[in-house]
Structures are given as structure tokens and as C-alpha cells.
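First comes one chain, alone, set out as C-alpha cells in the form predicted on its own.
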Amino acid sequence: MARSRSGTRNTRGPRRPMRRGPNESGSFHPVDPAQRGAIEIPASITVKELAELVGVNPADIIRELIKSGIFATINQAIDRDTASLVTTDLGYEVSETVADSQAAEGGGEVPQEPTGREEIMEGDDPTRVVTRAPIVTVMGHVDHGKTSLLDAIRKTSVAAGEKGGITQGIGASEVEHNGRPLVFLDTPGHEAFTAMRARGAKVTDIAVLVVAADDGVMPQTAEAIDHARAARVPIVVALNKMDKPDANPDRVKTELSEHGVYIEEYGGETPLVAVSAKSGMGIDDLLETILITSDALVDPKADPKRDAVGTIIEAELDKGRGAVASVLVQTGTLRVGDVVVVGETFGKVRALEDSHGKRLPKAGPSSAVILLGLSEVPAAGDILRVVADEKAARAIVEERKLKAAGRSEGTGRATLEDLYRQIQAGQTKELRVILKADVQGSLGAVTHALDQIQTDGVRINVLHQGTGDITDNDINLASASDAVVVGFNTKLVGTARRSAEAEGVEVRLYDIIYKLSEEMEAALRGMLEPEEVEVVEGRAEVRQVFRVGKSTAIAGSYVTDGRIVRGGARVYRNGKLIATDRIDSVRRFRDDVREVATGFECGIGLSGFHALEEGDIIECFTTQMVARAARS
């Protein structure tokens, strides 16, 4: 029988927490102040039995007590001065009358929800299905040791630089616990766990969230809870350097609560572990938390007997092996001799390997394995599928590449016009906004002003919020969120517009609050008129002309600057333009190609100007529908 996280045995077995944001009330229907009589309190009466007795959340009364500086768990007695005060604090009356018999004749027990539900996936054989080890993605602030965990959970010391372990060169970690297992994904924070969920490889069954207990909630554990949040996978909070002399475990519940985020302690939902990952302590009982969250939360299923289905976690190109790639199968058995699609690529797996070089016949869900014979490098986040032969998957292979070339000039994969046809459709009931701005107080202030619109039933959301540049993280979580970005007073950075026009992610930029306010408000009543702006995306030289029949001509080109997409094209000769038409084909080698970078060669066919000579520039530009008052 598993023993609880204090050490008492566990003889209810693992509990479905509540799902409750926190602005609802989970399985609680609190009842109306207004309507409800008078409360008599007892002398003594507990955190549970208060809440019961007025018919509110734990959480609530907790919260409550909170503010007052008293921090008592469900389970903790309090008198009934405090019980009178809290009650009062919430809007209902307390009778002068004491009546200890009436104490526990509130609500009745809380209903709860099934325990359990199994996660299988699509084309897995139900009456064939077992349990799997639950995939876990460690997230939280920079420097709270996230790193240090897992180091300590694998026994090993891959932070100190020694080799060992499971994880060298495979980008997971798989441990055991009390013999079961678990799949640990050694990725490099929030940002590679949202960049995999935005290529929709749904990776994690449940996201453990490091604190440090000397240090509280910073900006980056406030962000990966929101990212957790997006991809609806439960937290198990790692309460972290509890061993140091100036740890504050009780800020740190306070500051999480403010966050949303409840802890079973406090009558939440969220389980929270003191772990010190210098001594070790606490190590067993997360790992078994982890599982108890797994069974109650996730029951993680799959079919072993079935074709496999796995996601890349990481590639490279070897000199001497070709492509090699990490991945995490899923569900199914990956053989050696299987042919498997992966992203726009594809080949026959030549070999599967452990972490040590070792060759395996095979592979079964939740194992993370090296796998040699593909024939390109995919990308992180890739899914992949076996699929019955060489010519299926070149097949499926060129079809995703010609939906793909299509999409270059795609529309986005959450404009705001798109997102109001959804609601017209009734497709969604929100807009899903990624907020940031250059200071706390204009945040506050956008904030609230977003907060002030709604129209027809239709909200705005706000995933996530947060001072600073617009960058890759925020793409990435809008991407995987079909969410739009929404900037005040500040600008995207580093390779971010990129990122924006390969995922599809609608970016928009204000200075002025009721501008912003104004068009969101405009965006969900379907009445926004964008504007067509033009972007120029780069220039090639062209080096060579290749002619095809009588009036036909490519392009051998070099890029010397941006990119070479399919689009709108100039063509300029000794500094003057001489034609304006289209770009219809890139190509590398013989290999049709989305786009062409800098410093590399390609060939160009253009769609009705064929008279190209050598020293030509080709300016290639595409055209983006902006906000006439939000353009960047």
C-alpha cells in the first residue's frame, strides 16, 4: 500500500484533486449570502468543516485566513473568534447563538470527480492497452535547480560534467520508483516543452514546477505555470533548497496561491513536495507523488502491439552515422526495419540505441531510444509514424511538403479575422491573447482595459502576461495556444518576426491603451479592417541561367541577404528594376524547398518573366494584413 507524502499510510488511495481555476469554485456551489440564514459556529471547527458548514471551497477559507496572517491547513482546528471573522470577511452572518452539535450538518461530503481517466491515444486498441510510464517535463525560474533535481533524482552528476546516466545524448531520463517507472524529459526549460506542443506533439503528462524556497515565485515561475496551464497537464510543485537557512516555504504557498496556483495543504488541488536536491531529501516522496498525480490525473495508456507513434526530442547530423535523432516513443513498438515518417522525412529505422551505444532490437511506449536511417534531420517535436512501406511514406512525404509550400503564404494560424469566423461558427467563446508591455504598470493598465471588453458572450483570455520583448517564447506559446500577441510599447527581438511568420502567429503592436482596446473590442465583433503592408524578405544574385524548353528559365541564385520564399518577386539590373512578377518554385538540388537562408545557393523559377542574365537581383517580398493603427 503507498504510503501519503507526510509518511502515514494511504488507505484511501490516490485523490482527483478539484479542477478549479482561480476565479471558480471548482465541485462547490457556493450559495448565496443574501439567501443564506444566519451560521452558528461552534467553540472549535476546523478549515473542512467550516467549509462545509457555509457552503464554500476550502481554498476560500484558507485564502481568508491568509490575508489575516494565519496559515492553517484543511485539517487544522481554528476558534471560533477566527472562524466568525472569516465567515463575516466572506458576506455571511454569524448567529450569536453557538450550537456545537450543528457543526458538522453543513454541506455534506464535496462531490468528487472519477478518479482517473485514461489517456489513450487515436488508433491504440483499447482492449489491448497498459499502463505506461508517465512523461514529465521539469519547468521553473533560471537558478532554482531544476537542473540539480534531476541530477538527483537520476542518482548521476551530469551538472558537474561526469558522465553517466541515462540521459547522455538522448534528451530523457528514465528511473524507476518502487518499481515503476517514469520518463523524465531533460529539455532546456518551458520554452522547448511549448515549442514541441506548438508542432502538436503532446509530450507531457505532468509538468513538476521548481521553486526555490529562499526565493519565492519569480517572473519565469509565473510563466511556466501559465505554459503548464496552456497545455493542461496537472503540476506537482517541487518546493526546492529547503535545506538552506533562510527557506520560506510559507511565502512561497502564499505567492503560489496568488498565481492561481492551490496547494492540497491549503484545500487546492495542487500537490506541493520540500525536496532538497543538495541532500536528497524529499526525492522519494516527489517521485511518488508523481506517480499518485499520474494515476489519479493522467492513467497514462498505450498499445504496444500497434504501429509505433513517437515525437523527435532532439536531432543532429552525424558525419560518419547521417541523421540522428532522440525519440520518445508513445505508444507501439518501434522495430529495427520499420519505415517511419518523421515531419517532411522520412527512411527505414537501421538502428535503435540506448544512451550507451547499446543496439536494441526494439522499443516500447515511453522509451526514449537513439534511432539511426533517416534521411534528413527532422526537427524537434517532429511526430513520428510507421508507416507499411518506402513508396507510402515518400508518398505521404510529398503531400506534407505541398501543404506545406502552400502554407508559405499562409493566412496565420490565429488571426483575429480568423478567430472572429470561429466564434461566428461558434467555434470558440474567447479570443487567447499573450500580453507583454514594457513596465509593470502599463501591463496593470492594459490589463484592465481588456478586461472591461466583452461582446456577445465572448471573452478575452489572457494566457499569459509579462514586461519586456516580444520574443521566441511568446511565438512558441501562441503558436501552441492558437493565441494572438498583443504588444504596448514594446517590440519583437532577436529571431521573433521569424518566428512569427514560419508559425502563422498573429503579432500586434500599440502605443496608445484605447487603440488597443478598440480593436480588440472591433477584432470580436468582426468589424477590423486590416491593412496590407509589404514585407521584403531578401535578395538572391543570380549566378547562373538554367533554360527549360523555349520559354522557360531558372534561376542558379545566391542569397545574399534574408530569405528566398515563395511570393512576390522584383528583378532589378544594374540598379533598376526591370520586371515585378512572381517566384512559383525554390528549389535546393532537386528538392522543392519552403525557404532558402543566407549564404546559400538555390534555383529560382519565376512565374511569367523568363529574360533573367546573369548579375540580376531578385528581391523576393510577401504582403501581411495588419492593424492600420498597430503596424511594427
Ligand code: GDP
Given for the second form:
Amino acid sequence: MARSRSGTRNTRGPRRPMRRGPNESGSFHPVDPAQRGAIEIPASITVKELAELVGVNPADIIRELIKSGIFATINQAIDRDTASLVTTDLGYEVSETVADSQAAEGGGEVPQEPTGREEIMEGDDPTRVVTRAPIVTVMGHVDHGKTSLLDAIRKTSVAAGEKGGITQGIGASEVEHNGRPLVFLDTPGHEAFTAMRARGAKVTDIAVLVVAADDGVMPQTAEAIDHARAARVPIVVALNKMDKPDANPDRVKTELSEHGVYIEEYGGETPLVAVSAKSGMGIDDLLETILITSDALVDPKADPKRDAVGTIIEAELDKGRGAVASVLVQTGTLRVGDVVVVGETFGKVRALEDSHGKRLPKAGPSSAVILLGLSEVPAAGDILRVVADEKAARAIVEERKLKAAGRSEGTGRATLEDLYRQIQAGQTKELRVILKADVQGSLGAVTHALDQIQTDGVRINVLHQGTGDITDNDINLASASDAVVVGFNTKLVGTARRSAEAEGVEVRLYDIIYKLSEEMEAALRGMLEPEEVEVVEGRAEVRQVFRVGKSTAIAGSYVTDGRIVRGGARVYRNGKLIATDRIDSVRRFRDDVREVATGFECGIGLSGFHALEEGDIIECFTTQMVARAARS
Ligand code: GDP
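Starting from the form predicted on its own shown above, please give the structure in the form predicted together with this ligand.
Okay, now the whole complex, with that chain kicking things off.
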């Protein structure tokens, strides 16, 4: 598991002094950090619980969180890394041991919840890590100037020696500011960002939120804020189009705070830079601010000496060259000749190229390159890993394919039923929800209803809410964040239904509020535990009864419909039920078999009832765990 920022932070400078004496906080009496032992923090903890654990006012915790770009309410659950960070920032020591046994890692490949704040990747050697360039995604409402801003950034700050025009897209652009590199992903927008995240990729260190000063916070601005927040990626606001006469920065700043983005000028921690993509004004300042924010909140690190790990940002099939993929190397060094596994495909790196098509022998952390040599075209967001050899690669790919097959059978993501199991196992304390409603009024009514739901220690966390139809975008966010999508008076549009099925994202649609809150509450309380449902598998007619010993009988039978398997049995004689029992054995000739289909003969042995007669009908049934019927 990746080391959290909290683990290395202490070496970076003096801890912030406590700003509040014991008497100013009413009933709270904070312990002097120096006298307090190390604090053990569980895998997930609410702000309120953390405040109690540490012995400070919850407001202090919230303030510290805001400084890190996290806006949490008092009852919101935060993960251990975040909690440790805040606790350390408050001057307390955090124990390396984890208070909650559930926090022990399960050996999963991808962390449960990408935090976007992990400076060291799993497998990096802490003694070898170096600072790498921050990777930045530009987000914002359509026409607010995302593309223009990216162009302006590339124009003013293309790294030395890179001039002369880009010849091929490598999915990301490296620029330089004061001699320091930054990498911008070429595809702006939270759609691409979240689609990648839904595949497990976590590439972005900083999100630049572009807001047109003459237009203000619009629906996609709000979405972008939620998407960045769900990924725990710090935001830098680029207030664009400042050259326009009707630019109204104050209005935009107020609107941002209404959406929980508190800019520095208003006492918050989110930096805002006024820019004009058209004139180039403020671009240098923006780059500077991104670097400062990255240093302060992310401090991205990588280990250049290890085997590479990266993410595919674009890929296509080229007639002459086969699968062409742009890879963003996140840690390690990727070399020609390396064997790599990418999603469910693998290959040997035949060539690496830069944006000019120049062949490179290797590519280090935070560099984007074209990779040739994969046997199939991977998907954007697929994670690339260097492995020992082709044998290892093949084994990993096989296993992934099996796992993927399992997932498509619906065992993957968060569902309401699944949530119950997670609560029971102590693995989660919240139900994450993406909420869509037809109009603002009903959205308000639904959130109010959800707020009323109280259950022990488990709560609903609405990651994103909005009006309108449920789109692919909502499904991707849900998939990336292990959330369920709840729709009120709304529907799935476009390919959203298909995506939801493919991703295993649960979507629940309602048109009555009390039904909605009833089911959410039931989910939290574990009432949606799967039901045992009886399924009739088939019937067989007894043709001949063989006595085996005194008390046992085998019924030579003919399967008239469905199939006969080991499971429950009901025996009917002249249309009347005369016994309920279990089928212990099913035989074809001398062999025990798992099932016998319609039109075949078989021997059926029941476990308790042996008074079978010719002409009896044996009905075979099984019980299956079935999710309780959801309204849809
Ligand atoms: P995107 O949809 O967010 O990528 O927005 P674009 O970059 O395509 O820009 C949308 C429109 O706004 C285009 O007509 C741009 O020329 C214009 N635009 C972008 N930035 C600025 C700016 O700083 N000032 C002015 N006046 N226009 C801008």
C-alpha cells in the first residue's frame, strides 16, 4: 500500500504550533501533544469521532481539512490517511498501528479509495524517491476556455528544445516554469478524468478548474468540483476570460463558495488565479500557483530505479505499427525490451517515442511516451506494469480475465445489498450516493429526506447531486467512487444503462420520496440482505423403484422437464404432495452426476423418504440468494 503523506511529513518542517489554549474551547480540554501518546486511528472515522479521539474541537478538524482542500461536514467519514494528516498537522503524533483490525490491507491490487494524495506508490523504495513533475487535468464548463487555456500554456511554456511543433499527440504535454516541469493531460474535462478513475487509474495530482469570469459557475463547473473532490484532488481555480469587459470576478468567487470551494481571498485554501487564455495574461502566475499547491498538498514522488508503473492515456490501432498507446509513466523507468502487462493484454516494449516521433531508450517518471509492441489496443485508464517475463505476464493476464468475467456476473461494485455485508464486516461506514433529480426543488426535497435518515454509525454521503438525466458521466463517477446512483423522477439516457451494467454500478430510480428514503434507510440498516428464494429446477417421473438394502430406495426416473440436480425434493402422488425431502444422489448409469437434463433417465436417491412408488413425480428445487427486488 502506498505510504501516506502523513508518514513522511514530519521530516519536512516544524509542526504547526497549537493555536488554541485549553480554555478557549469550552468543554474541550486538549491534551498537550507532547504529553499525549501516539494516537491510533481506525480505517475510517467521522470528523466528530476524530475530534473526540484527539481531544480537540471538531471545528479545528474541519479547518485543517479545508486547508488540505477537503470540505467535510462534522458527520462525514474520512479515511485513515486523511485523518492522520490532520492529526499530525494539529501537532499530535499518530501511531503506525491501526486501531481497527479492518484496516489491515486485504492485498487488493488497487486501493479501496484513491486519495490522490499519496506521494509514494506501492513498491517505491522510500530511500530512492525523488520529486516528480505534477500531473494536471484541466476541468470546467463547456466554452469556458479549457482548450484555449491548454493551448496558451503550451505556447508560452514549451520545454526548452521542444520547440518546432508537435508532430504526434502523446496524450500529455510537458511544460516548464522556472525550470521546473509540469505535465498537462491533453484531454480536458472531468469526463475523461473520471472515466480513467473508473478503471482504477489515478493520474491527476492537481485539477485546474476553469471558470469564465463572464459566465460564472455553471452545471459542469459544479460537476467538475464534485468529481475532483471525490478523487481528493486539490483544485486551483483559473478565472478565465478576464479580458472581457463583462468579467465579474466577485460574482464568481461568491458562487464558488456556494459550491464549497473557498478561495484564499475568502479565508479558504483554494488558490484562484485570474487569467486570459486569449491574451496570455496570468498564465505564468497560474503555473507558479500549480507548483506551489502541488508542493504543499501533494508533493508527488516517484522511484526512478524501479520497474515502471504507468497509465494509458490514449490508444489506437495503427495500420502500419499495430497497437499505439500513449503511456504516462508514474513511477519507475520504462525501457525498450521491458515486458509489460496493460489491463488484460501484455507485450514486449518494441519502441518508445516522444512527441516528435524520436525513438527513446527509456522513459522516467511523469513522462508521456508512445509505446509500441502491445498485442492488443488497451483502453484509456488501463494501468501498465513492467513484469519479470512473458510467463509472468501471461499468468497475470489470465487471472485478470477470470476476475473480469466474475465481475460481469455482478459481484463487483457497491450495491445496496453489498453495503450491508460491508457494514457487517466493518469495512465501510458510509453509503456513497450520486443523486440525480428532475428539478432543483425535488433535489432539495430528496437531500432533506436523506438527511433525516439516522442509523448507528453509518451514513449517506452524497458525492454529487444534480438535476437532469443520468448520464455515462454519473455512472463513471459512481464506478470510480464505489457509489450507487439514485434517480428521482429521472431516467438513464444514452449509453448510461449499458455502462451501468458493464461497470456493475447499481442504479435505483424512484418517483416517490418516502420510498426512496425507506429503501436507503433499509440499506443502511441491513434490511436489504439478500433473500433466499426457491427455484424449481425440474421434474422427473418415477418409472421403477430399486430397493437397496432394507430402508433405502433409488428411483429410476425419467426427467420430464427442466433438470434434476442435488437439492430439495418434493414428491407428488396423484397430484398430491406426499413428502418434502432432499435429493442426495443423482446417477446416470453407475456414475454420480451433477445434473440430468430433460429427456434422460436417471437414478434419484432421496435422503429420508424411501416409500417411493412408480408414477410418483419428484420435483427438484434449489434455494438461491437473490437480491431483494428493487423498484425500477
Ligand atoms: P472549452 O470548451 O472549455 O474547451 O472552451 P474553448 O477553449 O473552446 O473556448 C471557448 C470560446 O471562448 C472560444 O471561442 C475561445 O476563443 C473563447 N475564449 C477562451 N478563452 C478566452 C479568453 O481568455 N478571453 C476571451 N475573450 N475569449 C476566450
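Take the two forms, find the largest set of C-alpha atoms that superpose within 1.5 Å, and that set is the rigid core. It should be emphasised that the depicted structure is a prediction, and the values quoted were computed from it without experimental measurement. Positions refer to the first chain, counted from 1.
- Once you line up the core between the two forms, the Cα of K358 stays within less than 2 Å of where it was.
- After superposing the rigid core, the Cα of V548 is displaced by 2 Å or more between the two forms.
- Annotation for S557: C-alpha shift of 2 angstroms or more between the two forms, rigid core superposed.
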